[in-house]
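A lone chain, given as structure tokens: the form predicted on its own.
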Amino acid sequence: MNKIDKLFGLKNRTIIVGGGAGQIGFSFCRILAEAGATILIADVDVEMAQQKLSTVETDALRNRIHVFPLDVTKKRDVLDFFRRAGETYGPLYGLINCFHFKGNTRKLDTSSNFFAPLEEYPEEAWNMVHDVNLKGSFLMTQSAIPYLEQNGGGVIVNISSTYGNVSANKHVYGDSGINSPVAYGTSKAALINFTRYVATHVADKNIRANCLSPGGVFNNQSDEFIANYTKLTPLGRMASADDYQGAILFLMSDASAYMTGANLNVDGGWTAW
């Protein structure tokens, strides 16, 4: 095996991603399959992972990557897809946490009250954020523990966001009637300390916990928004999902064998102003 392949090979290590249906998410399957890895889903929105899957062009690839459904909020359902899973896949190496909630699994819907302005932020949508984004990262999490301690050690990372490291601009917007909620921003933030608080607690254990702040991805945004968020970005475009796939398979793979306990901010320089 050489170097290369020794650092960023994952071959024979199976990884669930939380939120694996998303648009960077899914881009995080294929990367780490293509690495060698066994990828298990796991999503509320089945069909949508399914329908991403049914557009992998090799059957090698696409045997790699398996989807279940999950709710992230229920214990219950987290332990059993945990328990089923181990059973079925064996060994646990590595979990990406990375879901979150914003009202609508396929779209951005702006009549949905997670955009609701900070003046008139709902209790039930403040409730749901944090139940998805937070609580269902600690479950994923605390789940993962016992499996990747019974395979000598593993590796946890957390997908914060840019504006979980400072707070959303809300000059971007216009008149689109979409923001980034207060729910949005606080889950995020918290979701980089709740890193460091398990990387600190099981590095004993031999697993690492990282976290992943992507900058925004351009997803048929208006040209008023693409234009406001170029423009505060320093190389002047948004990412693509595809961008972010060099992170993951770092922070998943021994390239990344030192490092526990950090924030790694891929945002196009948003963030270095």
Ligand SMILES: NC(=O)c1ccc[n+]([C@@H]2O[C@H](COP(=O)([O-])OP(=O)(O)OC[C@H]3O[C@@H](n4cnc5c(N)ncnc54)[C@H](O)[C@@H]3O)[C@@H](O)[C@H]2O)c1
Given for the second form:
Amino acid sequence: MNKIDKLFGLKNRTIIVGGGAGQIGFSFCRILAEAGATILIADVDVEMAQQKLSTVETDALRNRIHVFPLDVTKKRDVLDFFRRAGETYGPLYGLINCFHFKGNTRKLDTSSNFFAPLEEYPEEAWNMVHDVNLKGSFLMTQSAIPYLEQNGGGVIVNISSTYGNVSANKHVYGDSGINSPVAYGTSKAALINFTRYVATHVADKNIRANCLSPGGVFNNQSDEFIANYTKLTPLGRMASADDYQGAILFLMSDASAYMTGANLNVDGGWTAW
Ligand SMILES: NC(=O)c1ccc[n+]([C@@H]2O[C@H](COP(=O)([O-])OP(=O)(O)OC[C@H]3O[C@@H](n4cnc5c(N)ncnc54)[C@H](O)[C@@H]3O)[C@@H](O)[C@H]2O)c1
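Having seen the form predicted on its own, I'd like the form predicted in complex with this ligand now, please.
Then the entire complex follows, led off by the chain already shown.
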């Protein structure tokens, strides 16, 4: 095996991608499958996952990606998912927590109370965001640990955000009706320290845990938003979902074998000013 395959290859490694039907999540599934991994998408939106899977060009790649319905906030369902995944596709090597609650799983819906301003932020939206983003990552991680341990070790990656590192910048949003709500930032900041806790408490089981903090992905936002976002990004553009493929391949593979408890910012320089 050449050095590059040794560092980045994921042949015969099974990786669960929670939220794998999403924009960034499915891009992860593609690159990890290309590196040889077997991918298990666990997502509430099975229809979206199947639709994206149908766009994958080759049978070989498509056959390495499997879709499971799962609501990550339901502990019993999460445990049941891991039992089935372990039985059918075990041993399990990796977990990526790449889901989030944004009011509507399919689009940015400005009528959703998810986008309410701080002074009026509803308790239900606060609870829902933390339930999915934080509790969901906790339940998935807790359930994964015994399976990764059985495998002799493994890798966990939590997906945070620039807004888990710095405050959302309210000047970006103008009159768009979307903003980045308080609960998003608090849940994403908590994920970074959750990652450190996990990393330090399971290192003795040969399990590594890291965080990836992406910046904003182009998703047909308004021209005003795109212009504002671009101006505040040193690299002068929004990301495409595929801009994170290199980072996830690094974090999930032996290329990052000496890295745990870290938070990798890949954000075009957004947090560098
Ligand atoms: N897109 C961006 O600009 C951006 C920027 C920084 C960070 N992030 C983070 O990256 C991750 C992925 O973002 P994305 O843009 O791909 O999001 P997305 O909305 O496209 O995908 C999120 C996925 O999570 C799934 N999901 C929601 N609730 C769930 C639940 N209860 N159980 C299981 N699955 C559930 C949705 O069905 C969806 O497939 C998120 O954690 C997000 O916070 C995104």
